[in-house]
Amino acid sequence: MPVSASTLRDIFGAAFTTDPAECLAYGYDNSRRQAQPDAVVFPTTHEQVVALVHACRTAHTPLIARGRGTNTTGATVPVDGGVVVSFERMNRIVKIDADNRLAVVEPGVLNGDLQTALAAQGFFWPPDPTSSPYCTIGGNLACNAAGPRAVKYGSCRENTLGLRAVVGTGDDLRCGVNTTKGAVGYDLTRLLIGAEGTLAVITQATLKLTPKPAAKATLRASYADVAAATAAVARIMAQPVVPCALEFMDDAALRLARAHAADAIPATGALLIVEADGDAEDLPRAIAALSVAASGAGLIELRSASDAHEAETLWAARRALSPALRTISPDKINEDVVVPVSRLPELIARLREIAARHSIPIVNFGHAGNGNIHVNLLPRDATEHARAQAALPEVFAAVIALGGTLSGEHGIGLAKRDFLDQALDPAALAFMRRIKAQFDPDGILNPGKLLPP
């Protein structure tokens, strides 16, 4: 039974809701999928989410954190009802140390907010998700979100020294460190990272910063073909300068970037956006490192952005293509799929065998640099949804048999979940049942995702 109004007031006041309308708001997210749930509440402090652990607990009532509702997975949808704990109202920065490199903040920070903020003292953190003027860090922890500068900084769990967090017993556990180093037990930081609210409910994160560089340069490679950029794309991760950020479009991405930035894109068959940072005097050999190894059969143009300006356009509109698939299809499928670099191109290639076979278009582009694609089934009316969804396990086969796995940042949720069998062995998944258990033994944190029934 859920958790009683009249509990629900004792921990939160009236910072608090039942209404059917009102929880309509916060029972999706951004893969359209919906459910009711029957209560949302708006925590400020720490020992309240403890307290209401321990309620939801007692009466058997599912819990399930949020931050806005960015994620594509479903991972927030409150599918078997409960309470919805929206992190809205917890987003303090506690502190920035600039001596130790570190800050601490509350779950319902904006990632934006908090760059703003750390671009002030002259650091930034390196998860930088597309959705960044308006996702939380919680959100983003819980998913393990990356973005495009994780080609050389890394995700959150890279980037992470320690939480704050509430299992399902209720415990208070504080784990991780407050310095770069440590070797004390298990990593149950790293561990908490990308499950999604099924383990604990993070309250607070301890993040590590790094130094905003002091120079940047980008280059925009545009090619014949999408074979030629993906080996290009192995060609510049096998040579020693990492790029801050790798990003591949398809021909069919692109044309909807020059709708949005005309002149800035060209009309090519793939391009790559290839950054580079680190001291003004070491760039321009970054830059001509990089430029060789982009170099190859099948390059139309390598220009680099005359300004930041005109390096912003290319970004812009990178950032624009994401919704502007929307316009095309409004129940677009987008996964986030991951191969090793130097599969890229039968990835690719494979992908354009299933669009032809099932006669739906697919739209590629992403972080290439990881190996990070965003492969967007776009079916415009009910015959071409069923085709999509006939072609996504082809998808999700291909990866796997290219040695790679089914999510780089957008994580599992509802909409891989049926498909983690064919990612993990059966040993693994067993023990990640076990490790639940341990966590949430009554099952009340965000049930129903991520680990298949």
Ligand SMILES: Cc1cc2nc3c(=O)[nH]c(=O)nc-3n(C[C@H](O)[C@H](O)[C@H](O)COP(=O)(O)OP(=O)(O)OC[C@H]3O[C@@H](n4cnc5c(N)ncnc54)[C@H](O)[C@@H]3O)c2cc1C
Given for the second form:
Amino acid sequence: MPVSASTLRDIFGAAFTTDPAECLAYGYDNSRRQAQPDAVVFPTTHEQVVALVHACRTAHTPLIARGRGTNTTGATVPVDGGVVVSFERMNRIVKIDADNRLAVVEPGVLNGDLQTALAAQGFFWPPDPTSSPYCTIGGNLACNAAGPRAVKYGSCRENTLGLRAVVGTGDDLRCGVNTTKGAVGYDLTRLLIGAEGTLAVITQATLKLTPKPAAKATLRASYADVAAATAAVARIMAQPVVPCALEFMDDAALRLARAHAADAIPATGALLIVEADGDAEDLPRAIAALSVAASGAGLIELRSASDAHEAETLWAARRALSPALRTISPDKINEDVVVPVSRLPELIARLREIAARHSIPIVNFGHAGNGNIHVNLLPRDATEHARAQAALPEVFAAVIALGGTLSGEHGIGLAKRDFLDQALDPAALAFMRRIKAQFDPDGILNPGKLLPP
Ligand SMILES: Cc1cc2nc3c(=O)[nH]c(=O)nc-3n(C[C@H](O)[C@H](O)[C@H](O)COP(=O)(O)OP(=O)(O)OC[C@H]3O[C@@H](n4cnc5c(N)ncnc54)[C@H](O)[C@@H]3O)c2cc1C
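Structure of the form predicted in complex with the named molecule, given the form predicted on its own:
Everything in the complex follows now, all chains and molecules, and the chain you saw is the first one.
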């Protein structure tokens, strides 16, 4: 029994829709999956979310939290219908507290808008997905999203102090701290981060801020082949200077990037973008140490970006990769596996072997400093699509055999749900199911996502 329109009107006034055409726009995400919700609501207060969860629980109706639907895993697709809760109108930055290095925000604030507001006060929030201008803090937290800066500054879990949320029983939950230290009980904040809206709906977050570094320098290191580049990644991470970005592109990724910015991208076998930040007077020493580590067998050229424009051109080419892959393969399969950094050379070798055996193009690039590689399988027709689907379990098996895991930042959603039991210890998976039952006994929160049925 769906929640009735009159109940939704009581809670939201006019701020909801059951019009199928309007609902359609809230039934898809960047996974390109699609399903039809029964209603979409636009809360502006925590109390409305509490009332909605109670109503959905009474009516046994699924409730799917939604930021801007940019996730890649089907995590917001309402596979069982129900009510989509769009946080686009709950988007206030409640406060920026420089003294305590924190910001309190509602979930619908866009990552990019928050960064702009923080920059004016000399701070930033480290999670920096490429989608920053159009994804929300709520979505970032629910996916434990991150970007290039995570190698130095961590992802959402390392940069969030506390949350306010509504669990599947309708209970109000405040967890975490307002301080930069805290040692009181279980860490429910980290549990809800990365839970993909399956345990609770986040209505407010207290975020930990970091002062903006005064200066930044960028190196471009070109290598003869991917083995040389990935060996350099391990050397860079083994020495004391932590880069604030360490990005990798393989030869196929470079060919695509050259189409976007040929001047910035060399025609070599692999490339690293290595960045350091800090005080201007310390940077030369950091860059010198990173340069030594980046040098070694197979290095073709190591050069500093001469100015901010050259560095930005390099990054623009890197950011253009994901959309460029869609032009080759509208049905691209974009994974974001992670392995220990020292195993990157083996991972790339295994991926090449899988690509050759299944005769399917695989393009690799990503956040090498975290061992987090975007593995893109690019089927161009139905036959190749079937081959890519056959190759995918082998990709995951290789990653797990190398001591890695399924996702570094995109999460599980629908797309990887059925591989979860390969990535997790059976006892860990069983505890996750019990935790889900505690937070959401009727299974109304984002059903079908993350945990295999
Ligand atoms: C071009 C492009 C580039 C991208 N680059 C990156 C990248 O570099 N790094 C990266 O990590 N990701 C990246 N992504 C993926 C995506 O942008 C992130 O996962 C982002 O965090 C999703 O935010 P969203 O607001 O769109 O959330 P949605 O997609 O709407 O939702 C994502 C998940 O969060 C849940 N959710 C949303 N709001 C709440 C809430 N208030 N309470 C509880 N659960 C909630 C949803 O139910 C869902 O499970 C990229 C996507 C695109 C399209």
